[in-house]
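To begin, one chain is listed below as structure tokens, in the form predicted alone.
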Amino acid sequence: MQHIIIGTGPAGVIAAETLKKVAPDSQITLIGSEPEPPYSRMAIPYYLVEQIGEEGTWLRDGENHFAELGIKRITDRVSGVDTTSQTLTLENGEPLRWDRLLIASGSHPVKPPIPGIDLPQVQSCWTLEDARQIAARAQPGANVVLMGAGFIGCIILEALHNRGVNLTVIETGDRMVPRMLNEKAGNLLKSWTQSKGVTVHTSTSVEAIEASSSEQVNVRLSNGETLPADLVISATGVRPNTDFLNDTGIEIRSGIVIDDTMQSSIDNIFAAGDVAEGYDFSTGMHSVQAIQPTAADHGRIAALNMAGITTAHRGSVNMNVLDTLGLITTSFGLWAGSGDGDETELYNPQSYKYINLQFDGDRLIGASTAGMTNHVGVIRGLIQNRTRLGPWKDRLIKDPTRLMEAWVGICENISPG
């Protein structure tokens, strides 16, 4: 059996290793377009602050890891896929035939339509090569403008701050991390970030980036300000890598649509990770969840089904945990609520603490927190298990911090006192 995996991120790597474990006699080929050994993009900020070298970003120790497992690794791009002949073509012209194909090609940064976005002082932060370019320009005291205060932007933010640059963050939304936090939590994070010496503009956009010298640019904002910058980093979102699948007949919406076995609309073709549009546990609808836990889960389940071990995916629980300059924020499930359920919150801006719980009947369906980490495991467990809270719901409405007490009470069948 010939298995081919496109993509060397967590989904692709875990799928390859799982296949080798459950189908040791199969032929496995792992294709990636970057010259480095498979690495974690989530480790790039640690590389930027020199806590690790490039080898510290690698997903597996040693350059020979995959060869030792008997997994063939190819460094090239896939230029086309023929679903009829079950053959793909690499940019170097080499055709490869598969029995089972896994597309785990990930995503790429979205380049906003801003004049000057292609100037050499403007950089994404997505690949190791991007990180090398940023490290060269983001020297202590340099003026750096970061476009985007979403999840990825905030991870980059911390690394830049720790490099000692003069940092300004521009976010078009009315708060930081608007796809993860509500107005109170997002603006609490903004206040915290500003207290650490970072300038943050929300409800603001970059209108143009203009060269002022061979080394610097001016960044013109919608609020009328113009900022001098040695470096501009664009972190305004990502999009699944699906262009090479045009005219293949594979159903693609926001990503490759998959069923609960990770199979696409074409037999023997599977998808996993950022490129896949799979089941959302909370909504029952399809969505792309570009987070590493989902990628790892997708990769494992796809491999099992490719090997003939039927395994159903229950859907991904939306889960984000973000550490921004020491303030940890989280969101789980339907953190903005279902529209007609109950909710409760505790808000203490002076202490940078916040918790919000969302309910559907007597079940917890979503939550978000700031500055409160001791409930993370309980929140995920209650949502993922669809636990009925019974009388504990009223107790949580009155005091949402009593989640651990509610969990223990439910497990041991103890009523709230």
The other form holds:
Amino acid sequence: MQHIIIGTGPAGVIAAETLKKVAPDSQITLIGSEPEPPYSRMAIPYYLVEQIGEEGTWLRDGENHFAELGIKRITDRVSGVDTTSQTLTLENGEPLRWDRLLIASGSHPVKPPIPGIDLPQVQSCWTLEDARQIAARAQPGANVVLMGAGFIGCIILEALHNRGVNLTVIETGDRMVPRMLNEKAGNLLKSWTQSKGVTVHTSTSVEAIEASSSEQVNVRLSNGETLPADLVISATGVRPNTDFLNDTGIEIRSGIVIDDTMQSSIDNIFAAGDVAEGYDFSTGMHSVQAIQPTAADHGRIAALNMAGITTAHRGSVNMNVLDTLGLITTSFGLWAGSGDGDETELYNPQSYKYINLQFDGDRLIGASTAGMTNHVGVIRGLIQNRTRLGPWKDRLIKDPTRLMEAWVGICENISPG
Amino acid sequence: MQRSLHIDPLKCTGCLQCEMACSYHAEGAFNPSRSRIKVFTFHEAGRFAPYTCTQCDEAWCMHACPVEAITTDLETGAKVVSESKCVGCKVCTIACPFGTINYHHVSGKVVKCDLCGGDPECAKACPTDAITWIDADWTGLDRMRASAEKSLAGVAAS
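What would the structure be for the form predicted in complex with its partner chain, given that what you showed me was the form predicted alone?
Following is the full complex, with the preceding chain placed first.
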């Protein structure tokens, strides 16, 4: 059996290793377009502050990890997929035939339609190569403009700040990380970031980037300001890598639509991770979550089904954790609520603490936090187990920080009194 | 024979000796807030419940880690964090549905129970046998029994 996996991120790598475990006699080929061993984009911020070297970003130890497992790696780019002959073509190598194909090609940074976005001073932050470029340009004292205060923007904010640059953040939304935090939490994060010496403009967009010299650019903002910059980092979101699938007939909406076995609309073609529009546990709908734990779930379940071990995906809970200059924020599930359930929150802006819980009946369906890190995983557990909170719900309404007590109390059959 | 931590909350008096022993072993300080095992207090019910990682088979933390910093100690079965490999991204802290792997603000890494390499201090420190270190088969049996009783209770209630 020939298994071919496109993409060497967490979904692709976990799928390859799972296949090796459950179908050791099959041929497994892992195709990636970047020259480095498979690495984690999530580790890039730590590489940028020189806390780790490049090896520290690798998903697996050692250059020979995959060869030792008997997984063939090809560094090339897929140029076409023929679903009838079950063959894919590569930019440089020979065509390859598959029995089962997994598309785990990930996503790419969006390029906003702004004049000057292609100037050499404008850099995305997605690959290790991007990180090397940023490290070279973000020298102490340099003026750096960060476009976008989303996940990637916030994750690299600290790295940039620690490099001693003069940093200005531009976000079109009315708060930071609007896709993960509500108005209160997103603005709490904004005031925290500003208190650390970073300028943050929300409800502001970049209108144009213009060369002012051979080295510098001027960044023109919608609020009338113009900022000189040595480096502009574009972090305005990512989109699934599906261009090479045009005309294949594979159903694509915001990503490749998959069923609960991770199979696409075409037999024997599976998809996983950031490129896949999978089942969302909370909404019951399909969506591209583009988060690490979902990629790991997808990769494992896709591999089992590719090996003929039918395994249904019960949906992934969307969740995020961000560390922005030391203020840690999280969000889980339906953090904005479902519209007709109860909610509770605790908001203490002086100490930068926030927690908001969303309920459906006596079940927790979503939450967001700022400045709280202990036992936060239990939020995922309560949501995904659909735990009946019973009398603990009222206790949580009064004090939402008591989540862990609620969970332990429910496990031990202890009522809150 | 692999052993595991067995917790019997009904025997716990809330003395926090386990938290003291854990934090001293892990960090060289008698500081319950640094303990990997946590005793929850239920004032109204007059109950206590020690709680820590069960070293679960699903190992959500391990599978969520982007840099393979969490591995299984083959001798003890513990899921162990490599401090040198952990970059501090905290994804495991939201992935663990039991809330038992946590971010450590001083080290900038995550910490969890590692069963002290096979000789857990919490069990040794517990004066009432609320925490014991026993053959894994027995806790397995206890878990099955508890689970069976729960399902039976469910049937009876409906």
